[in-house]
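In structure tokens, one chain follows: the form predicted alone.
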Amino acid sequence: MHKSDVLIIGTGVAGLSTAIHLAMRRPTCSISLVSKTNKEECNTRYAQGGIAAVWDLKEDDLNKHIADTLDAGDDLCDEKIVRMVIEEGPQRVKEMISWGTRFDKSPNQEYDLAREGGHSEHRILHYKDVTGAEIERALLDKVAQLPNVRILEHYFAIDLLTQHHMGYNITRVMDNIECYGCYLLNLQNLKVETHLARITVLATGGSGQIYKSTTNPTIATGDGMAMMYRAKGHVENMEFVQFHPTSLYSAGGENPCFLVSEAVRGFGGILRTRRGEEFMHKYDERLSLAPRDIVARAIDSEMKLSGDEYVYLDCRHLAKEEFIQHFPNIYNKCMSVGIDPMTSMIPVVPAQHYMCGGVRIDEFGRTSIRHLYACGECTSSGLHGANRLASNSLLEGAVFGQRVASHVSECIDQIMLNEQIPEWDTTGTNDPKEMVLITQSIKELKDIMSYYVGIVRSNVRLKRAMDRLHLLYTETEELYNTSTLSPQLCELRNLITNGYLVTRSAGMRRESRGLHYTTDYPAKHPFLEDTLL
């Protein structure tokens, strides 16, 4: 039994944020933070775009990205929330720059400012196209200097602990449901550890894997909206899953799939069908930089009508010396497959890259479930509605976790470890003897995701769907309760949670709107439905 007062699930950005704020305000409290590989891998670290911030008070001001995320979440922002991360996520990104992060900045030595899809101004800092990693790398550096932290690679974190697991019997509608740490299974020998805390967060980041094409690492199997949704709390707005436009098309599939950052068509890319024919004026005004989900049902139309595989995206008449500049990473990909963007067109098709439902948290990070915070891509914060703003996705990891830290801060006195919680127990299972099941299993809950619930839904797809996911679950959970555990069986099971979930929100969604389209109901916004589950 091992205990932390805070302990942290996820090294991502809203993770290491948090860990940061909390370490510097709380000297003396001891924070765990967990990753279930290298504490490099992480979602954060595959951002390319950058950090949307209000920089350049000339030109832009935080009314104009304020409005711009309100539009891009068609409706369903909570504009205190957008209001609040917003003017909370300049000084967030300054907090950055002086642990370390480097931005790119133009000969005058002023921060070179990009724009991306759906943003009315240049707002978005970037490093190259490897933003991501370089945040990562700077706030992993800092918490390094926190002597209060210590980082438990190689766990998978299993379950919430509650009082589930002192016999109580827990239901969603309870409002005195607390969490009291997490079981862990450590990766090194395959057993399963108790680890209690005062305080627990969510920081696991997305559920990509659910799909076949996705350019989040094969680590995004949405563990945290999982462990959320069996211990009795609340999840919401599942259904709005972002497809991104552009990733690298490849005939013999990528996992992940390789990310052609929006910030090529900021910079000037122009989307093209096989025939070299623009096609975007047909859907939005803003042409290539219209949101993503107006892009990605775009770029699913042109492939339908057409029978093509993918679409292009021009950057031919782009200045080479520029362009290798900015996208460092993208060039040097594309030649590797023999693709030289200067000359020739790159292939490109969506997939699947953003989870904008998640976790129901408040402005604090605050779950329903009490003790146990939230934040970043495994959380409903408000922020997104139902469609993610470009480069919004770090910053709002950033914002959290700061506001995570100063709330857990004032309120971690008044808590005591529950040192209650029985020892995990293996009795009556057995080594699993065919791990082909488990494999085979992902991969058909990859073809039901991708084929029923993609891009473009209906209510037939969505029974078949739910259908095929109910046997899955059935199977899983026999062999989860008569195997001992191991990474893949884990996995399977929240990847199967997740894709229930997803399914059974845009079900309960009766209209079309942002990221979720029904053909069954393709009308703009003919009724609301709840998804909270």
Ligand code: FAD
Contents of the next structure:
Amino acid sequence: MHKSDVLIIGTGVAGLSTAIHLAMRRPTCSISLVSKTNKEECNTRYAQGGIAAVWDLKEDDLNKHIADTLDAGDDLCDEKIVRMVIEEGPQRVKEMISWGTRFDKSPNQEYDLAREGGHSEHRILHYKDVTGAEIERALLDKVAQLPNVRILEHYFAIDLLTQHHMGYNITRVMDNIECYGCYLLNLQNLKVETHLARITVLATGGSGQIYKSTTNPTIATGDGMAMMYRAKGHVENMEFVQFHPTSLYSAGGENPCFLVSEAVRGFGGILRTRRGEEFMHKYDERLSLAPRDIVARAIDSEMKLSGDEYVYLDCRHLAKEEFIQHFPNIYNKCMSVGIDPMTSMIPVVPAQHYMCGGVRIDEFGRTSIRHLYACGECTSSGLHGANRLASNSLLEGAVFGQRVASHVSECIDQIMLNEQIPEWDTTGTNDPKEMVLITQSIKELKDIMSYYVGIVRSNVRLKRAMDRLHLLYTETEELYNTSTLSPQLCELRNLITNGYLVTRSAGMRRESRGLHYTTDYPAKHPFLEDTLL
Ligand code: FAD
Ligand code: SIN
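Switch from the form predicted alone to the form predicted together with this ligand and give that structure.
Expanding to the full complex; the earlier chain stays at the top.
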């Protein structure tokens, strides 16, 4: 049994920001950060475009960033939260810089601000096209200087500890569920360890791996949302799955798909059909820089009309040296697969990219379960509504990380450890005989979600998905109850839960809004409010 004052599950921008702020405010608090693989491996590390923050007050102002965020969110953002995040954003970015994060500057030593879809101004701070890796590096370096933070790598969080583990019956309508920490699977020896904490924070990232094509790394299996749902906490807005319009097309399929940043379109890249014709004017006056939901649907529609497997992103007219300077990672990747972006168009296709829904939180990252906070992509904070504005995600992780830390540091002294939690019980479990069953079920889940719950949905497709998910769920629960744990089995279980939550939420929304488009209700409903699970 392990004990910490605060247990933070996740070492991306959200988890690291929480740990840094908390450790600085409360140097005597013991803080454990958990990562299911290496501490660097997370969505944050792959972020390309950058972090949106109003920086140049001569050209930009907070209200414009707020308006762009609300517009992208299609009337489902919480305006109070949007204002709060955008107002606090520049301060969080300044802190990142003070902790050693580098952002590109132009020759006059001002920060070089990029523009992406849905933004009315240039306001994206970036480090070449590898901003996330730079932020992750700097935050990990900062954490390493804080003696009260330790990182547990290769520990897989399985389930949140609540009264359920002390034999009480817990239901979703109860408002006094408490969290006492987490069961963690030690991946070195495959033993489950009980980790007690006065406060637990979920910062587990997204769930892109429920789809066949995703830009998310393989760790993105929605574990936080699934643990929350199993613990009977509130999860919402899961129907709003963001597909990025431009991942690099690969005939054999790659997991993850390589992202071609929206910043490339901000830099002048133009979308064209395989016949070389522009098409975005048919869909939105902002052309290739319309918000992501519109561009992804436009590409999907063009591909369906033509039967093509991809469209093109044309960068041939852009200045070579500047392109390479801004996008070295994208340039090198294209060259490595035989595409010179300066002489050939880049084949691109939409891929799942971001989960707008998740664990419902308030302005301090508090969840519906006591002593449990959450921040980052695993949450539904009200910032993104029905569609996230580009580069608002790193910002959200940084702002909510600080807010969770400030609230926790105020209330932690009133919370005691609960030492009555029993150790994990392995009775009746054996090593699974056929691991291939797990791999096959993951493949089936991805097929179901991609064919029936993708960019365009319908009642018939959702019903079909639900029926098939039910079968997968039943088979997997049986396997789970009789098998010794493996990370693959835990991930399969979590993926199915996420697939179910997305499909069920999609079925409940009887309108098309933001990222949720259904042929049965093609229009936006004037009165429908957000649905809660
Ligand atoms: P993550 O960074 O994903 O971290 C999750 C952490 O949780 C990891 O440490 C993982 O090990 C841990 N974890 C998960 N489950 C478990 C478990 N069961 N047990 C233990 N640990 C667990 N956003 C922007 O704002 N700007 C961009 O330019 C941008 N570009 C992007 C490009 C790509 C290719 C991708 C994939 C995303 C991009 N995003 C961008 C989105 C953004 O990167 C993510 O939303 C954000 O980084 C999420 O941060 P996070 O801290 O919430 O989660
Ligand atoms: C990108 O660089 O296009 C991704 C930006 C984001 O996801 O916010």
